Amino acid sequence: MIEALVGILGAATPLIYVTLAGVLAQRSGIPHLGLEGLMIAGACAAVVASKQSSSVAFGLAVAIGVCVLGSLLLWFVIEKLRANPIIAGLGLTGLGLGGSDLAIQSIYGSEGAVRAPFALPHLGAWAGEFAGLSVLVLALPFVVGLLWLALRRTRFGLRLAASGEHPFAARSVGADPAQMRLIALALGGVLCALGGAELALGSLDVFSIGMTAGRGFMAFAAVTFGAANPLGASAAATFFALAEYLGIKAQLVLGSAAPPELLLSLPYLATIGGVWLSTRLRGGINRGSTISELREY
């Protein structure tokens, strides 16, 4: 049983920590399909940098600063250039993916994995048999917890619920949407960032190519849901994370007595199948006017 726990826990933490990035956007009235981009970016750099200095907090804050950079062009290409959220969002997971994969290609050679000479400092033998986890894993309750109460009981919460509903009564009340987002998209950096490095650095020390394998995509469908509630998304992901632990787990348990394949796509079906079961839920896709707002004001 805890062996279970500790495999999910794992799992899950990076997953969680990109789903609150998902979350914040969300908030601010943008569908972050950017996600999977800014993680395998912020994995990419934490390792590299931690490579070239032997530092991991080096590494880390290089992974933050790259993933807020990249959160800055996300902002600079909706707000400034008027373009589609959603295409945007596409476009710097397709520039964080190809852009890993070319740092790669160019300090490495063809090495299409980069291990790195230190992992994040774990929890230790205090923890018993969760020693093997990383502090960014015992540091999570406390991000889901501030960032909850930040949405929901702070003036900063509520303006930033108005800027993504409606930018126009907002604005009406002294808040500017635009610096509403900014700050969004930029915590939601730094969140993606701590999910590429746990998942690089926590319990593995290796950076390899692609190695995200959709997580900001599923990242992106907890936040739907949790209906971009910070406590739903993180429960929304924990699932995902189960999906994924059960396939592993099931396919060393079958071996090949089942296909590998239908084993490692459970936590992609589980996606879908959440996906379906949030739009269900709420009687259908919202089809309401963030975007069209966005565009417009």
Second form
Amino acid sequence: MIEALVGILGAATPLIYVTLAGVLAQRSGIPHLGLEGLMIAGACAAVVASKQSSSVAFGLAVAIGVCVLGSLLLWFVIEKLRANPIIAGLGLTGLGLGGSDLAIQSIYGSEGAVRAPFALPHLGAWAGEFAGLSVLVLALPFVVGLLWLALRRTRFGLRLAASGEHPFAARSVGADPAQMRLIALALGGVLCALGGAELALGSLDVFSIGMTAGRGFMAFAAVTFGAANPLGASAAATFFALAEYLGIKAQLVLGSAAPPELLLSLPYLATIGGVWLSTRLRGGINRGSTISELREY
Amino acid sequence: MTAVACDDVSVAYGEVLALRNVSVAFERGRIHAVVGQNGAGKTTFARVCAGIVRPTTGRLAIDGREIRVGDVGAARLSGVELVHQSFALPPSFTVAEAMEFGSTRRTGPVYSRRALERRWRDHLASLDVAARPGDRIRDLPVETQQGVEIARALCSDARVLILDEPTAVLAPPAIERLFARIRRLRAAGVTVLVILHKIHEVLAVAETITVLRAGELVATLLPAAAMNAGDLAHAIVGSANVGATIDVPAPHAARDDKLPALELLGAATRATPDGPPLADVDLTVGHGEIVGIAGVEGNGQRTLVNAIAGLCALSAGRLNCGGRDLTRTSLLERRGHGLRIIPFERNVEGLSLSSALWQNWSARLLVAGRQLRLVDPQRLRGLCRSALERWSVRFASVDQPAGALSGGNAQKTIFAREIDDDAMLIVAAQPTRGLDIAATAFVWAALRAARERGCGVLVISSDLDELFDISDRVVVMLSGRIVGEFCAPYDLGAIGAAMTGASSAALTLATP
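Here we have the form predicted alone; I need the corresponding form predicted in complex with the partner chain.
Below: every chain and molecule of the assembly, starting with the one above.
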């Protein structure tokens, strides 16, 4: 039982960090499809930088820097060049996936995977059964709680939501929607870096090309599933992680009795099911989507 | 002492000058009206005063102190608040959240839901707004939303309140209550700038009147007590437009069928996102008759138009046109029987703004024939050009995108497309919304011409003056039902009561 909890926490943590980045962006009015790219850029930068400098802290700092830069690029393209946020986000995802591949190939040759000298610090012996989890898992509840407070119980959160839902309303009380989106995306960059670093350096200490395997898109689905509420979206991400854990577990238990492709696709099937369910629960696709309202003023 | 002073303010949107060298100083503690036609620059003026629009040139002073132009924060800090024409409140917010998100009051960084609702309950009560702090904006009726928006504007210590066309969305009794509220605010020391375009409303509430015409001040701070309606109308319209004759081509379809052009019998629909379901709607429009649909917006008018168009299925009842049962037919078949629609949103439903004029205009011809058929763009261009000229649309080329037209010309383009020789029933939804006086007169003349030729005309409008002017009969809708039918001379009080459901007596038919 505890072992299952550890497994689910390990799988859910990177996903939840990235989901929170998606929640911030969504509330500010940007459907964030660049999460996948930022997550893999964060994972790649964390491993490469900590391998080159022999310092995990430095690796984490570089990952944050890279992801924040990527987010600023996305903001610039959407707000200043007036690009469609979906296309811009997908472009950022392409940039992250291709860029991390290119970086690994050019630094380490055609290995496909890079081992870091060490992982993120773990909780250690005092945590008992949970000793193998990283400190980012421990930090997660605080991050989720803080973000929930900031988004749902402060004036800042209201202005951020207004920027997404009714930009003109935000503007007419003196909150600049473009500026609110900048804050949301930059903070999201930090969270994506943490998610990526946790994925590569949390329970493992390795980066392999394409290792995010669609988790950024699952995070985006969790944002939709959780109605852009930090708590709901985190719960949705946990649900997807549970599916992922069950898939791996079933593979071990069933062995070759079940087709491994089917078991590996469980989290993706869960994602599709989750999005379908959330759409059904809210009575169809939301008519006034943030995409159309983004251009309203 | 002046509350708001503009000095030589000009605003240019691209090539167009929305405001030209406007200088005016509003005295503190009074009710000032700013009036003018659509496109006269009233809203732009209001937004400049509130810091939302940055003027190209000019200066702005609040309470004698100059502030940075185009800075909402600075304007709000000096106590200027604007209530927008279409309210600026995020629909998913609760009333308390809508108060808080614009508040500048000093509080702790984090609130609890209970504390937030307590914080704003007294404020709402003191302004007599009939909303609970926990209600969602999207669930509130329009009048209450406006009350909330005013309460939001007053949640910081506002000394100047600007209301942009506040009466546009309200029924007559609500307008009276709004004016009473404005007078109470004035008594409490708030300077009120109210943007209006209806003359009788201006004379009812304002102490001074400032008139804008085509972006320029033509009269400044006239004392309202000394004005009469005729003088004011003259000031607003100017001499150029008075007495202009308009030549409107009419359809030839003088089929004087004995059977009415439109007959809805016990029509009902399901609820739609646009409003309540239709319930038990009986409506007849005869040939050569203009029937007006009055009602506060959102009471099923959109559903009614969709039901007539065949875009919303009837769950009960029948629809006959000229005696033929068209209940189960598509819009295309109904068009074949002479149904023509002037839709609510001319820029969304009426025209494809990015498509060329000739494509927009010939859409009617293209859907009418067989699907697999060669199209001759050159011929359509020619037809379109002569049709638009006949309807005196001002356009540069039939290849220009429809989005480049002004509101009046866009509406004329739709009329040129819809009102053709075969039209039998014309449904015109808010046909003059956003149009200036000249374009409005043109639209009315076109509808009257269609009536003279024997078409049945159904006009849906939230402007009662318009309905009284052109309708032979006015039918009132409330919550998807027909709650009253009136003939000229119209009794504004009775119609207003029917629109708001204030009197069940409205259900009885009023006869002339």
